[in-house]
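A single chain comes next, written as structure tokens; it is the form predicted in complex with the partner chain.
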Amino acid sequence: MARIDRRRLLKLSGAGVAAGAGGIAGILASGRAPAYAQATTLHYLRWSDFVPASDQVLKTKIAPQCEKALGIRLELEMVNANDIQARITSAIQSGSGPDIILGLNNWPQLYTDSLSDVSDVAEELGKAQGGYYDVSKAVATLRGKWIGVPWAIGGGLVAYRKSWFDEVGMNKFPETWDELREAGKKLKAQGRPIGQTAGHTFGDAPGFWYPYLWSWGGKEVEADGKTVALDSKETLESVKFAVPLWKDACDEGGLAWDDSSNNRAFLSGSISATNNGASIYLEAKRKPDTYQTEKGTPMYQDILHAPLPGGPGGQFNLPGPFTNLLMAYSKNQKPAKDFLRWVSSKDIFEQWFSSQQGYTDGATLYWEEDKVWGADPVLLPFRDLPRKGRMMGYAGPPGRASAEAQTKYIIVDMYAKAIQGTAPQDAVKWAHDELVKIYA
């Protein structure tokens, strides 16, 4: 065992009282890791992300980084975004797990008991990089009071093939519903129609319905956050126009897609466009010897990305906003909130972002300024995705009963109804009794 002595013991004692009282400054500047740290795991739990090589960061270079400077050692754990929920639940009921988890969407707002308030990491980083988008705020806060540390924005874009959309006479994405359905009528003729899904999966059928709806001048609900306001003429015409745009533009089995179905649709060559993540294009750039044009090019030279088009209502998206929760059961408070300043802190967060070409924005707009967004003007067009996004319980703050709208699918089933059949007027009236129910 390695001896101690009186002069060591100071000055370690030194750099945790530095650490305790100066934050990472004070870690910083003694050189060492705070005293007690030493011995201490956190256990952070995230998604298995989209972009491979960033997981790769944390664990081979953020990790050992974190256990050098604060001497927290990361005890990392990816899995499949599907799953999380089921262990936050576990988790919370049975007061132990993760020190930290990596929250989707709108998640903090189901477990506001359960998580710490870190408010001021979450004000601190946000003072420091100019401040949070609306959307991660919006998810991130519970009456002023922040549940959370917004960490990255993901979100869709429509990824199309220009060279297709060229052949019809479109030589830039479609702005408006009605220039889509007709783009996607010429392309759906050619056996290349518009890839969408309108089945029960968390990112793609609600990243495409919600902003659809919102273009009508379509919402849930009021300002207030409780009065149920689906049933409009915004609403009936959006569902009206939806089913002519289905049986004429788009891939009719959509309705039974998941989240990565249209990605092997698009790489297969069987749809023209699609509203995803940067996947699409990132999985294509990387083997350009395996997805290619029926010309025989790389594919991903022939891939774009424009925003959903708009309609009378304007034009959006639905972002996914990820929020670090800190455990309110975690025994770790203070390493994890230390660990939390540390890993957003623009330098760390930095290696984590450039190692996302552009498949997520920063939580701050900072990092709208990054060099990341000049490696590749086709990702270019995600930067400005958080600006134009809204989320779910629009026009009320995106909580519990929002979320339950959306895990029960009502918006997206409204939509899918009436393309199976039910008459538009039936299936508004179906889908607006259900939020009526929700928001009681």
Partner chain sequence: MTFTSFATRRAYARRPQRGPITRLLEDERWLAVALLLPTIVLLGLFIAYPFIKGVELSVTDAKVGVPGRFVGLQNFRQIWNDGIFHVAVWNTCVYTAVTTVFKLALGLWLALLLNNNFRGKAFTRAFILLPFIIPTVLSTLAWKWMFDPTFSVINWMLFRLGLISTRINWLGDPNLALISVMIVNVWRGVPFYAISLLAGLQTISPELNEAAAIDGARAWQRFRHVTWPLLLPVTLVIVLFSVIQTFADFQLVYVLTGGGPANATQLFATYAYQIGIGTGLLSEGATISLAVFPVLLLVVVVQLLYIRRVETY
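We have the form predicted in complex with the partner chain; now please give the form predicted alone.
Excluded here are partners and other molecules; the one chain stands alone.
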């Protein structure tokens, strides 16, 4: 057989292209690198952050570094947080979709059979960064196995207009629900109600109504995590009080609000207070000429943060863990783990974390000492939220049932039904029965 030299091979390849076949010349003509030379592509689905600068850090700084450091091209997709669960369901059913999905709250517990074991990555990061907060570990583990890599922890405090509360005789934010109702009555009479959602939205609704329930002594289940205990005197009292609190002090349009509605209402001067992350303050501070008080001064200078009021059962908040989920159907298991290990490392995560400016806490204790917390005393209270909260499913541990109950908004709807006219005892009984169906 005659030997084919390099020049002859290239000619044959070129002829093949002309005839519609492939070959080296075809690859060069197409402008595409050979498959073996292409970087691995990871599809990473996340929420559209309430701190837009953080999304830009991921897109313009971290993604290019990822390709350079790991040879991985990061395909970032940001969507409304309320749309993520539908995407997860669709991906699991089809067996294809994003390699990594940012899960919120206790969502990881809903998808345990469809997630990869990332114990090696999570344990390594935790050991290097002082260990995880209990809330992050609780939602990201199942029977000792890590089903997700904790990313960060969000949380809510009440953002309020200090001068407006001063005008109604409150020189600090109310510490009890009775005090809040009385202050809210006066503020609402001035066209400055308290703003709160009782709608189906992932963050602000459970972030208010779960701590409200706990503050009265109510709970979903007993400590065994199975026995539903919602139908109690404490829960009923909380529902009875919620009705006049809503009508006397709150913007009643909040029944239809999502997680951005209260931000817009506050920044427009329509409400005096709302339970929220730090995003309202950060936006007002970012645009001092846009968001101003009725006196023409920057609004951010009139905003402070305080915890939700307490009740006979105590004072609580609901931390919101963020967890990176490596989907079991992904064909990029090793590259995905390499990326998760890299992006949560101190040097890389610091770039994203500093851009948050206090909107989230880190998932590990290491970030409590970060310089971000010394930059603005108005944001410092957010640092301590992971240590002062409870998770959905109290008094039991977070699990699949409590995640399903939150996803179906059972607790939120209990209060929404009463606010809309259902007798409090009927609203409680309905919610209790719905929980029994789930926990059974």
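It should be emphasised that the depicted structure is a prediction, and the values quoted were computed from it without experimental measurement. Superpose the two forms; the largest set of C-alphas matching within 1.5 Å is the rigid core. Positions refer to the first chain, counted from 1.
S.K.: Note yes or no: does the Cα of R161 move by 2 Å or more between these two forms after the core is superposed?
M.R.: Moves: no, less than 2 Å.
S.K.: Cα of F339 displaced 2 Å or more between these two forms, core superposed?
M.R.: Yes, the C-alpha moves 2 Å or more.
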